[in-house]
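In structure tokens, the next block holds one chain alone, the form predicted alone.
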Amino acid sequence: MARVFQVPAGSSRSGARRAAGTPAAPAPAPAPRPGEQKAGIVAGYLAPHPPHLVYAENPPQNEPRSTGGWEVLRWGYEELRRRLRAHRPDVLVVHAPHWITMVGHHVNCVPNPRGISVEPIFPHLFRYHYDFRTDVDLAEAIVEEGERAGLVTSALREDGVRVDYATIGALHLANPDWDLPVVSLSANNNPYYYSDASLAEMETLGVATRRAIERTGRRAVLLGSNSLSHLHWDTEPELPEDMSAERPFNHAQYAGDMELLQTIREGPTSRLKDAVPKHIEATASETKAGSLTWLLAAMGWPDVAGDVLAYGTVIATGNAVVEWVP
């Protein structure tokens, strides 16, 4: 029954729109002059968003206070931050599972999102005050390239809309200084709820994202914010950061994560086209939301191995911090 809801990228309406003709593509950005750094995607990271990691860091923006915890994953993010700076990006582009849109793909085009983001299941851990800048020109270009590719895309321009905790969590953990502009994309979760891992549309969105980045001349770092295995406890210890209670949900979930990570470590990324759906089936993986597929498709499924910077569990879910450099 689930397969009834699997459809090609776009819809019948968008297909008719393509048949009727689409606007000519804008001219690409000029080539860099000698000494200038080349535009494009300079790195991509699997950057999971468990609110516990932000909670454990005790940043001033987050109201709850902790005594630490989940150090190995947090050390992985420390290394991610060091490497991200070395890439000297102009912008961070993030796709996360919890800005859920049921029709199409939305791109945040609000110039200065501000507010408080609350994790609905763990409000005692994550009440985060955010204030950041959006690269509006790039955001609008992603909308245009998505439409040109036949996707249903929309630009969010409503001030005051609360930014989801997954987007905020991934961005904070990757760049707690918040000194780089951001573009955030929604997760179209029709495939997530109604089919068995239909990821083809996320590949189309990834290609559209790359084209927009190259067209606008940006040096971009991409953040795909999925956890891996996603079965989790329904209760937590009295002290949330009590690491004696932290372990994989079961051996099968852990083994599934290790199989996927071994494929990542061996490369090339093209092997993940088959490995990710297999992992989703075995572990209820959050990669079903498409962030990892979007990330690797945007990078052109590069012929490289991923560098696993850390792996650990959070309330039993598997989480890995991984870098790919094209």
Given for the second form:
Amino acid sequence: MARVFQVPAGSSRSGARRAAGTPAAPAPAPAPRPGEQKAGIVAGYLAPHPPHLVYAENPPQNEPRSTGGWEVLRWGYEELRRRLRAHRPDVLVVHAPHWITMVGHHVNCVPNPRGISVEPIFPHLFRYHYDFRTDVDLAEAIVEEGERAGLVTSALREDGVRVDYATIGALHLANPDWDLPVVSLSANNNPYYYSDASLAEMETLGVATRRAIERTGRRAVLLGSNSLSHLHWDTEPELPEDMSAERPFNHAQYAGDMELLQTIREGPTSRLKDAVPKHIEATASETKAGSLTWLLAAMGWPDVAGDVLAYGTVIATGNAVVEWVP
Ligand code: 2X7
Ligand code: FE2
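I would like to compare: after the form predicted alone, may I see the structure of the form predicted in complex with ligand 2X7?
Every chain and every other molecule in the complex is listed next, the one we just looked at coming first.
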């Protein structure tokens, strides 16, 4: 079933595709000169994207105005921004679940995406005017490395395709100045449609992303843009930022999130290979879209604990801001 749309890494079909034309592996980037900072993935963040968080910040790019709300999560993002700067990255690479692709994994290779991103369920909270730069060399390298790993991979080159709100939301919250180039990856949606589709492809995509980063000599920060427990209310208070209405959907959702966060805080990340699917079963977690698995696989499942900078609910969904430094 899922295999109709997916080429499993290493299959005879992908082997044939490679033989038919994927270029030979290019030379890696030269070693850093003395004093130069080492390239590679310097940090990874779980960076959830509820549009409410951007709405609550009142940035000039977002049309709706608020009186605040969801402060604890936004303070977590403040800390993320401080740490991100200290890592001195030259690119942000984001995997987000609302750029949905049914066939393969797509990478935005448009040099200067600009337009208005709208949240379809909460358009009264998020109508955001974006204008940013893509690191096209790295984006193309990820497409190539994905193909080399046997994934169906595609470069988006059409100017004017609207960028989804999860990509924009995470990027805004991590770097509201938009002064770093970006690479944005789609989320293949097969795990939502096919019971036999696993997150294994996201691991392959993660490894391909790392290879591309190392080959191009970039210092990259990765953003995996997923909420945790993912049931939410179907009505909202008159004032969306009325925090007296904000709480977990139920105790089981909250308890599932806490169990996962405890595992994250204890480390090492390899424990999350089992804990993430278990959490998805328990809480309908948005990590089913694969952004967290992609992030950790790209970092090589580092032997460290995650630092939970904040947790909070947004219209009942669970959201955590977490840092891993490999
Ligand atoms: O996409 C989202 C989400 N992940 C969580 C909460 C509310 C809205 O949108
Ligand atoms: Fe979402």
